[in-house]
Amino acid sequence: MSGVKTLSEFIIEKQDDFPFASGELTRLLNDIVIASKIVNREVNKAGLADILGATTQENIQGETQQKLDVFADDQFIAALKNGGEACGIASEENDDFLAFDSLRSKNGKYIVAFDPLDGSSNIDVNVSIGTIFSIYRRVSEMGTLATEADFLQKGENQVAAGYVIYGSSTMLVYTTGNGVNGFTLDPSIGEYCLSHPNLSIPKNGKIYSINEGNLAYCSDAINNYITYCKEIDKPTNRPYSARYIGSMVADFHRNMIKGGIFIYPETTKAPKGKLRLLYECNPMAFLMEQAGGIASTGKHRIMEIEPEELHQRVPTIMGSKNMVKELLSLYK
């Protein structure tokens, strides 16, 4: 184990980094560890345990809930709420956010919007998934109950966002706004060690990633650059290659490690897009701006938007800094 550096050791290291130190947030950090590593637990044991399959609820989105979500999203609740450091949190599965009401939590100096297993309906085939969280400041009275407006902000405020992703391996990938680093669970101590330091992302790269189903759909913008992606007869070396996973956290990953874009546009079926922007594309678009990409949603800065709703949904653009100014220069 001579020089390996677990994520704990990373965090503590790191905490001076943060202008407000204090050790909560190194604190909340470490929450966010414990439940990832136990729905890792409980994701590598899926196919043994009577935890596949769907449930008979359906939560805020209308998508009939899987039972792996409904238990991920209990763990990082209880592990968030008996940590303390947390006043409150919004999830992908609940209607509303969640306001912690002991007395410890209400001094709590953050809240934490999170969607506990993104590309569920990847569970019953064994396809890799994932956790993404964002961490706020609170911007409530320190000793009161947290409100809607602790969640309704920018993407700018975030002070630390992360994805899991529970693959052939099971990493983490974070930043507080010093750049991006990865850590590798390894499952003999049970420990993240750091395996992906200072993450940056390809400026250019040859993957791109859409559910081209929907094409049909979509603007002429997209298609044009669809068609761009295909062409061969151009001497950057085209055409580029399709990858679509069905996993934000997933086809994130892979584009930010080899280099590519992920777009989940607005359609004439979903003219708002279907991403949401509070616990999905804000924290995704923050590690990509710290790794060096660009996050859009074809007209404006994802982390510029200020928030309407807890559950409100964007268009999606983001990845490899090159790639994403070609398309952006077709919404033009």
Ligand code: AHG
Given for the second form:
Amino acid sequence: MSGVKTLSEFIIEKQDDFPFASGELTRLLNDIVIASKIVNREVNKAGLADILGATTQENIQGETQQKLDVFADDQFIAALKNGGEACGIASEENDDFLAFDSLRSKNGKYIVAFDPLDGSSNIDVNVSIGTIFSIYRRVSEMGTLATEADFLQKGENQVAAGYVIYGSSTMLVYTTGNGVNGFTLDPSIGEYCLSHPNLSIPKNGKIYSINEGNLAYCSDAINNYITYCKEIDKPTNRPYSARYIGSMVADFHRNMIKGGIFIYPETTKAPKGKLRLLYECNPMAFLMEQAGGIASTGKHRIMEIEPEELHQRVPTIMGSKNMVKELLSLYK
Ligand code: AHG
Ligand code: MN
Ligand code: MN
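The form predicted alone done, now the form predicted together with the named molecule:
Let us now look at the entire complex, which starts with that chain.
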């Protein structure tokens, strides 16, 4: 296996970066890895197994749940519950957080917030989808049940965050606050292998990602910025290219590698935007900042927001430093 570093080897190597590390975070990350491999297996045979399409249920946000949303949610919950390192979880697909009540879980140091399946509208059409996760140290007393306060923490308090992209290959990208590293799943050995060490987003980019169909509902700042993106100006490499997949994970991943800006702003129809602070915006903001980019609502740094509720939504702008700065200057 010379030359190949697996994710498990990498995590163990990095364990010493944490003061007082005792292996729990390593085991917690491993639980997430296992669940992601099971989800990956189902995603890969989605057209064959009876896993395409919608269920008859809606989630708390009033969105119809896809079968794969529910499957992925169940897998991550089971892995984290059985692992015993997390005292509870909150998921985009569940109304409330879950506090695990086994003795081992009650003594777990961490909570995990996740979007089990990001990009649900792309499942049935074979376009990249993902999973997003965010890990915090609990604030409630060890040995007791997790409380809502454990989940309503600022993004700045995250201990680790990451995503899995089920794309042309499957990758896991994560940070523990010491940079961002990406691992590609080698299906022949069933292991994630280090393929993208020290990921950083280019300072300047050429890609803008927004659902332009919503522009009529967007502010002047957003409309003016998109007009700016389309203007011809050789010195600043404009016009930029429009790329929008509709899976945040995939749009984020492409922009991080190539340079770009991802925007899901407030609109007159959705005054707080669409994306969810706990499950989508905070983990992606942590990764974006660790990769050298900026993550903002337009008015505030995302990771400084004090969450008020589990399913809170916030406007989202993230990407290459100079591109985000250009847009933010229009907000003033
Ligand atoms: P989810 O599938 O977890 O509900 O998330 C979908 C999100 C995000 O992935 C994507 O960027 C955005 O919704 C797309 O929304 P629009 O279809 O409104 O552009
Ligand atoms: Mn999502
Ligand atoms: Mn989702």
